[in-house]
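Read the single chain below, which is given as structure tokens and is the form predicted on its own.
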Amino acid sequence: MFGIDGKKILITGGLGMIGSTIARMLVDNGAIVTILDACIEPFGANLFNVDDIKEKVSINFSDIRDKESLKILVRDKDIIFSLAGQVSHNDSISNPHLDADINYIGHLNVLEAVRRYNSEAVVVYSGSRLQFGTVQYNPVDEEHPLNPRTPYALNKTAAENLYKYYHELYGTRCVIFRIANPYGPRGQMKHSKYTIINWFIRQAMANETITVFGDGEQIRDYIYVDDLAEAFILSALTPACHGQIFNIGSGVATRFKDMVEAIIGIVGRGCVKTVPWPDNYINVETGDYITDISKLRGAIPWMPKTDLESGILATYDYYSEFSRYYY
């Protein structure tokens, strides 16, 4: 499918939802995959995510803050998917030093290792739609102003600038993404700090009450993890993408309450209640958000294939079989 047979790939954060999905696609297409993951709780690393391909990948339990480890691991790799990170917006407020250490300094370590020891590698970086801060217009294109409102979004933006800098000064072949709201199989379900759809599916499966902040009319863009992974791989293999920034999502506007109602309908359990926005979400709520994916669609032969209901059903089916490995 990708023409990636025999290529050597490093995935940092490769035991998480996005990284393990990329790993599985790569293995299926003949790539030689190395996974780096620090397995820091509660970020989502899970060995079960690669259980059925564990004999086909190399796993290194290390950390992007470990410069000596990176010095070895980046060598001879054709592509590096730089996905490792602290994933909680609210935790970045309570512990900004940890967020900066991983989400900024960690990525400086990756780039320095690539510059010194493997300058020909392509590096794909995963940023966040929260870098935009309060949304000024929709759909949101790549030219929308960046106004990060949490340390998480701030450090994602600072790291993005690092990748741009290394591309412009050293010629590092970087592809930069700003991701909307990802969800799908192999995402953690222990808490609501990441992959909110996965968390709501868990609550519905337990016949619990799903809490919606505000009136539920807020608009979001949800992208299924397989669609996301495919775009990442294609962009790495497309020279015209190197040095570019892309917004990525489904491009489809969904009201929050409609997403929740879809989950309850598909799972067949659970209920919903609305409550006022809590104070610690003030900086996270940025207004309605829809991704303009026209730049990415013009650069690679890609289109999101999975509509929201199909993605929720596939995610529910996965956890119906394997939930014991996730909580």
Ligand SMILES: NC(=O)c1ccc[n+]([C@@H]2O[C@H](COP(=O)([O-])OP(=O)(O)OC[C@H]3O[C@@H](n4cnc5c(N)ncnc54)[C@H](O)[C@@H]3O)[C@@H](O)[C@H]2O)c1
Contents of the next structure:
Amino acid sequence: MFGIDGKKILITGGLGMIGSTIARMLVDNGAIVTILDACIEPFGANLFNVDDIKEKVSINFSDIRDKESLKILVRDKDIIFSLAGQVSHNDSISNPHLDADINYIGHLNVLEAVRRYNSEAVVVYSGSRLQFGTVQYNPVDEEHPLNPRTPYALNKTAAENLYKYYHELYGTRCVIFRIANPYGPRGQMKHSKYTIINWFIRQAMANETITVFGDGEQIRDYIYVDDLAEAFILSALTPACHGQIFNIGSGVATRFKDMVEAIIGIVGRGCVKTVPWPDNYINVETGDYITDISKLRGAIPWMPKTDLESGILATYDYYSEFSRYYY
Ligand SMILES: NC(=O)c1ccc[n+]([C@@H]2O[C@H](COP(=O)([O-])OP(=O)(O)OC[C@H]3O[C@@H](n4cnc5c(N)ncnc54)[C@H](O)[C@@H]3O)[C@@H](O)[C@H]2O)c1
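I would like to compare: after the form predicted on its own, may I see the structure of the form predicted together with the named molecule?
Zooming out: every chain and molecule, the one shown earlier first.
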């Protein structure tokens, strides 16, 4: 699968949920994988995420804000998955400098290192659906206007523009994604700041009450992490994707309260209560969001394989066995 045997890959943020899932798929398909991760709290870095492949990957505890280490690590790589990030949009409001340092300057460092030391590398960037801000129509395609409303979304958008700029000016082979709501095994479970499905599964497993803001009617698009990882790898290997922007999600509309009920049903514990939207969330609420995945599906032979129920079950099974490594 993939035709990636023997290729040299760097994954920044590779100890997190998405990066470690990509790492596992690459290793299974014969690639030579190096992980760069700064292990910054409270993000999702977890050595257990790569425990079963630890003999087959090199791990470099470095930081994308460290230009000297990037200078060395980008050399001789065929593909760089540029996933390192501050991932919480609420934390970006309370600490905008950290967000800009990592999510903008850090990515400028990656691109400059690629331009100067390995200009042939393919670089895959992971932006966010939050770049769209308030949704004007659904499903959201790549032409939907961007209206970022938090420092996280602003810096993701600014970094996306950097990737576009490097492609246009220097021919850097970038693939740009805007991700909907990912979830699955190996996601952080220590807090509710992002990857909300994982957090709700933890709450249900502890037989706690899951709090839903508003009436729970809001529509979201949840994508299982393996489906995401597969699309990232395929797009990197497809020259027609280089220089392109893709929205990625499952393409399936799910009401928030249906997602919560599915978790409670599958885990068999927990209950739900609704409360009014807190101020710090209503400010960043985007309205209903469904991804138009037709551009991506036209570009690579890919279709999300995991429906929400199967994905929740697989995630629940994973944490039933390994929760002690996560919280
Ligand atoms: N999880 C989501 O909801 C979501 C949604 C859209 C986009 N994304 C983006 O996808 C990427 C991966 O997210 P994830 O879900 O795997 O989150 P994660 O928290 O599991 O992984 C992020 C990883 O980046 C590492 N990191 C953070 N700053 C770093 C730095 N300066 N240098 C090196 N490593 C650093 C963290 O230690 C962590 O291991 C991020 O860029 C994120 O913004 C995530």
